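In structure tokens, one chain follows: the form predicted on its own.
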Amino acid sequence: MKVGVIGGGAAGLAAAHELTKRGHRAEVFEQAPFLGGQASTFPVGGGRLERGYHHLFVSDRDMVELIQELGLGDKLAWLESRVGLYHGGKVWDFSTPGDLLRFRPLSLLQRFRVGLWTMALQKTARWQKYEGVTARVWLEQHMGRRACQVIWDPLLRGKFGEHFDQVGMVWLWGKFALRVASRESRFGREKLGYPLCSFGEVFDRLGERVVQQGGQVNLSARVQRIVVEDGVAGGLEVTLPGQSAERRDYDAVIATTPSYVFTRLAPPLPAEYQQRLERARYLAAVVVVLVLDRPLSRFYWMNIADRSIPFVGIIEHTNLIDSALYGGRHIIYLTNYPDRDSELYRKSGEELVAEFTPHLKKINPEFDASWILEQYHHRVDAAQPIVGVNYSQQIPDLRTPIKNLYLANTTQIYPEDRGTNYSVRLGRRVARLVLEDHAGG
């Protein structure tokens, strides 16, 4: 069987790997000149750095198994993470239950209330009970208005902007479940995984494995349309570098693009399925990467619970990963999740650095712009689907209504949130559906 795969990110490569491993032919078409999608890398200080921060949780078994299978298991490190929360002009430790008990912006009773409900969430395996309520409503009902004002509202607004009060509680439940799964003990700090060769090396190796197994990987390749005849997907119209458009025929087509891209590539779909695709809403990621000559803080992950600061998080990569991998340089990500039509999204890297960096003095009063050795700016479209209430009823099926045409993207990852682990799992799952549908064909 021959399968065309649109997209060379985690899902597309995982699908191609699964197919070629089982003796079938898969051809991957990636528009960018590199593999990995949102986990792709660029060179910094002699090393490779992700365009957007990435790490693994202990529960990310699919990605861990893949790294082992690719012979990179010895490069996977599990490292203790330190989390901070900026509120009220101060950075608070926020890694453990003990840190919460010392968080004085809440009264002692409020701290206990937040802690008890946090433990309840961590122990709850049945996510379905949260399907019909937004995170904002649930948090105020259970943890109280003051906890929402101090902690949750700034974080939800920072992550989802004007959509903050539409996010389903299942999304937040997933965050709590991941955090506790990555702790060695209930009261300890979480451990996070990172391949010291970078995620880019993992996906490059995966692409090489696909080729070794008889597949093909095409970079800088544009898919113009999905060819459908008599209600059956039979190929792709593609343009490769330096060539004119051509049609390639396949027994099945897997698309791993965002839903709004898929609707442009595919012919008109039945109304009900089309509506599910069109209901999918995404936020982009705007990331400023600063390479410093010294550390900014002692935290890996710092949530910013202060909406006067124009970014929602500071991820100090070299407080998790040894700076020696980057020539002794120290790396921070400043992140935001705007709509694509927002002013923030349209700003240049220089404009964002000028807007963001003065606020770093609030985190570290000694910070000076002279610390900055290099600066980078990345936009990632469709970085964060907006997961609302009763979301399980809105997910489009991996099997589209067009025969032999399949869709696998981040809107179909649920109840977990998007991430490399779940994209790998999704890619494997859609490949197995293709094999199941074509068994004996």
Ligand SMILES: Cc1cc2nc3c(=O)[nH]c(=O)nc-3n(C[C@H](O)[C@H](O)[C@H](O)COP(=O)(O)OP(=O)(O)OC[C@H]3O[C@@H](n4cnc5c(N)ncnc54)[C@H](O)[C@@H]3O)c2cc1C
Second form
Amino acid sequence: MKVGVIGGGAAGLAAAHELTKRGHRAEVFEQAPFLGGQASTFPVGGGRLERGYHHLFVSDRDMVELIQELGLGDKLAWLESRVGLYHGGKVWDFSTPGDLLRFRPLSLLQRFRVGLWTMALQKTARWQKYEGVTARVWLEQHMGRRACQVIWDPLLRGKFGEHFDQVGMVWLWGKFALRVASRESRFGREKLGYPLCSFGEVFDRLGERVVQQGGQVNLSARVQRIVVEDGVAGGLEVTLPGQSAERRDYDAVIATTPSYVFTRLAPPLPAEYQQRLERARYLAAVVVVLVLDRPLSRFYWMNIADRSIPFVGIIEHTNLIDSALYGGRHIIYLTNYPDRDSELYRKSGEELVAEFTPHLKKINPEFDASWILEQYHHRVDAAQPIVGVNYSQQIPDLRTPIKNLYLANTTQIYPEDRGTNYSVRLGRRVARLVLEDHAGG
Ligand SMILES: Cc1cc2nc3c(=O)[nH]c(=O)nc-3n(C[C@H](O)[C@H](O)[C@H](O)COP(=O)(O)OP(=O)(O)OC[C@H]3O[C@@H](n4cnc5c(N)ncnc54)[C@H](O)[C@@H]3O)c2cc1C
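Okay, that one was the form predicted on its own. Can I see the form predicted in complex with the named molecule too?
Entire complex below, previous chain first.
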């Protein structure tokens, strides 16, 4: 059979890989001039760097297997990560349970309370018991008001803005469960994975595999419309570089775009399915990448629990990965997750750098703008779905109500949070579903 795939990110490429591996034809259309979607890279200092910071957890088995299958297993490094928390004008170590016990902004009793409930969350695999409650309500009930004021509210507000009190507790459970899986011992630091060839190389290699297996990968190729006739999806209207729109016929179509893009490409969908698509709204991401001539801090991942600072995290990539990969330069990401229609999202790279960088002195008083060798700015439209309570009942089905039309995007990842691992898993799953539906047909 012949399948049209919209999107050359992790999900689209994994689906095309699965289909072509089983002897079917898949044609991928990616509107960008590169593969990898949210995990794509750009050149820095002779290396390839992700547009948005990326790492893997030990629990990310689908990605690890994929990297091995592509012959890149020897490039996958597992490295100790150091986590910090900026609160009250000071950077606190926050990598191990021992660090929590030394966190003086909370009383000793409060620290124990946070520690005990954190351990309880890490230990439970039963996410279903958190389905009916928001993270905010659960945290206040269990860890207390003061812990919410000091740690959780600034972090939740930072990540989800005005939607901070709508996020389901399952989302937070997922974060704890993954992080503990990445620790060698309960009291040690977590280890994070990174393909030293870059995530971009992994997805380029995956694209090459699709082609070797008889598929097609088209870059700068925008899908304009999903062709549906008599209620059945039968093709795509696509624009390839320098050509006018053309129609391609397929036995099935897989879309891996955000839900609101899917809605624009498909004909009107039944109300019930449309409502599901609209249930999980997305936050965008703005990411400023600064290439420095020296390190900023000791930390890989620093949460900013101070909403007077206009970004929510500093990810110092070269505190996880050797700076030698980038010609000895040091790389930091400054990140925030605004709404797509917010002022912050519309700001130019220059405006963001001007607004963000003065705050770096709070992290390292010696920081000076002269340390910046290069600066970049990236925007991701649909970076983070906001998943509320009881979401398991509201997930849009991978089989859409239109025959032969399938959807696989980050709003269908649950109970885990979005990530390359789960997009790869979803891509494979949707491909198998397509094959199952067309078996013997
Ligand atoms: C800032 C940031 C940090 C992250 N950090 C991590 C991390 O540390 N570890 C991790 O595993 N994951 C991380 N993620 C998440 C991870 O990158 C994503 O979950 C995953 O890459 C999503 O893959 P996808 O294929 O589902 O979607 P996407 O990557 O969004 O792919 C969809 C593709 O569809 C294309 N498309 C859309 N419309 C059309 C059209 N009309 N025609 C043709 N093509 C179209 C888009 O250009 C895009 O390439 C991060 C994400 C962000 C934004």
